[in-house]
Amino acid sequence: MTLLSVNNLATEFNTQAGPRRAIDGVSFSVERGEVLGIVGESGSGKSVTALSIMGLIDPQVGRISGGSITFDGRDLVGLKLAELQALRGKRISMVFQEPLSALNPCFTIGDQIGEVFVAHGDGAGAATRARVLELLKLVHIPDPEGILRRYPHEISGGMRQRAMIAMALAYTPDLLIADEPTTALDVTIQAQVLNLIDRLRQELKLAVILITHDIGIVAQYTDRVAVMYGGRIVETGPAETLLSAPRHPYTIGLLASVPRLGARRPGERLQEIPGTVPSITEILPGCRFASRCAHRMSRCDEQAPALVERAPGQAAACWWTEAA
């Protein structure tokens, strides 16, 4: 059953050159209980997509300019701030990629998690403190009583991320958005955080949007994948199918650039995708990946390809794939 449906979403920001779209015609859905991975390079639009869903685009600098975001049958675009605040933290929650920036340095961990309950009208006091302790135990934080009284800078990055997850799970939301949840963590702690999210997803029956640039994370933890580039989704499909038989040149390039033990001769360079992600200030009428693509055709510069099913459940937006 579909929980979230994003249809033709467009989000634009004000620039010196005028309004420019950072998200352009993005569509995808999330079923109850599934994990959707959104993968792509920095600047591809992953985080802006998440912020758009949460209604956190600063109206001073940007806006949702088109499309719909339907959550459990209700369109979130155009809701009043009070209506969005009633949903945030209760039915839709987000784990941000930089917990040290997301957490307030002036308040203890316990106070900040407890604020979620206060914001939704449950108040402070002994009952809220007990609920915060239960949340810290749920995310396997050692010495929860001690962590409760500490400030963000007094605990490790892994503990801060666990505290962020505890905060996001305060009301057992239907949808959890995890935006690069392992940024700046060492490999061991990364695995612990991801395993924690996966365990909680199964125990609490959450739907999860897992945003990452790491193909290995996508392969291990997601059911379906949406590959983003230049503010658009260029390929989508079941994780196993998409990663074993990619259809879009960008996805093929991402997979080829992943280091593999014994796959290269000593001294041989890793494969790379030449060039960089285009700036949102660039107006490109065709495929935004064209300038970096080895299969570029004249049509690629003139007309943006639509996302078309190429195999059961797998779709790609590419003129070369269509012609092949």
Ligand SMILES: Nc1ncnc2c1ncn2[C@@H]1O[C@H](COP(=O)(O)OP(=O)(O)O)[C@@H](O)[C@H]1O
Contents of the next structure:
Amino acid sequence: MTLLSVNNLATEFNTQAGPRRAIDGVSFSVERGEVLGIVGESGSGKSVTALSIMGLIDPQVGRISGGSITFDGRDLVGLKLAELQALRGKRISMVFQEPLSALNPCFTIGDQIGEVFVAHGDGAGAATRARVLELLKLVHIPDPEGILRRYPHEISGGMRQRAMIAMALAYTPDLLIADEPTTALDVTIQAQVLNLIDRLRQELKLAVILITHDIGIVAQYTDRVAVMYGGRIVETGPAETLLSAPRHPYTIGLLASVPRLGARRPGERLQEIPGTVPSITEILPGCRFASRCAHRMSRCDEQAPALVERAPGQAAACWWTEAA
Ligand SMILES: Nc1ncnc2c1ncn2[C@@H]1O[C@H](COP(=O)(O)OP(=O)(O)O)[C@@H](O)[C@H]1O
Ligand SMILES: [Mg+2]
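Since the one above is the form predicted alone, can you give the form predicted together with the named molecule too?
And the full complex, kicking off with our chain again.
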């Protein structure tokens, strides 16, 4: 059953040249209980997509300028602040990359998790304290009673991220958005946190949007994948088929830059994709990846390709793929 459906989303920011789209016609859906991976290099629009869903685009600097975000049958775009706040932290929660900047340094971990309940009108009594303790146990924090009284800087990065996840799960949301939840962590701790999210998904039947720049993570922890580039989805499909038979040159490039993944021929070496993600102020009528693409044709610079299904459930937005 579809829980979240994003349709033709456009999110723009004010720039010196006027409003420019950071997200330009993005559509995807998330089923209940499934993990959707959103992958792409830094600057491709992953966080802006997440913040748009959460209603957290600062109105001083930007806005959702088109499309709809339907969550459990309700369009979140244009919802009143109070209605959004009632959903946030309760039915949709988000975990950020750097828990230290998301946590308040002046409050103990126990007080901050407790604050989620207070914010939703549930008070700070004994029942809340018991629930906070239960949450810390749920995310496998050793010595939860001790951690309750600690300040964020007094615990490790891995424990802080677990505390953030506990906070996000306070009300057992339907949807958890994890935006590069392990990027700031050591490799061994990364795996622990990702395994934790995976276990919680199964136990609590959460839908998860797992955002990462690391396509290696996608293979292990997601059911379906959307590959983003320049504020658009360039390829989408089931994780298994998309990773074993990528259609878009950008996906192929991402896979070729990851050790142990991708269909590399013997002797072929790992390669970074040359060039960088375009800025939102660059006006490009065609495919935004064209300047970095090994298969560029004249059409690529003239007209933006639309997502076209190439295999069951797998679609790519690419003129070269379409011509093949
Ligand atoms: N507040 C902002 N003002 C202007 N541009 C922004 C703002 N936030 C993000 N952007 C731009 O939007 C694009 C997408 O950013 P983001 O979603 O953060 O990328 P990602 O999370 O994939 O690394 C980038 O080009 C970024 O510079
Ligand atoms: Mg980001």
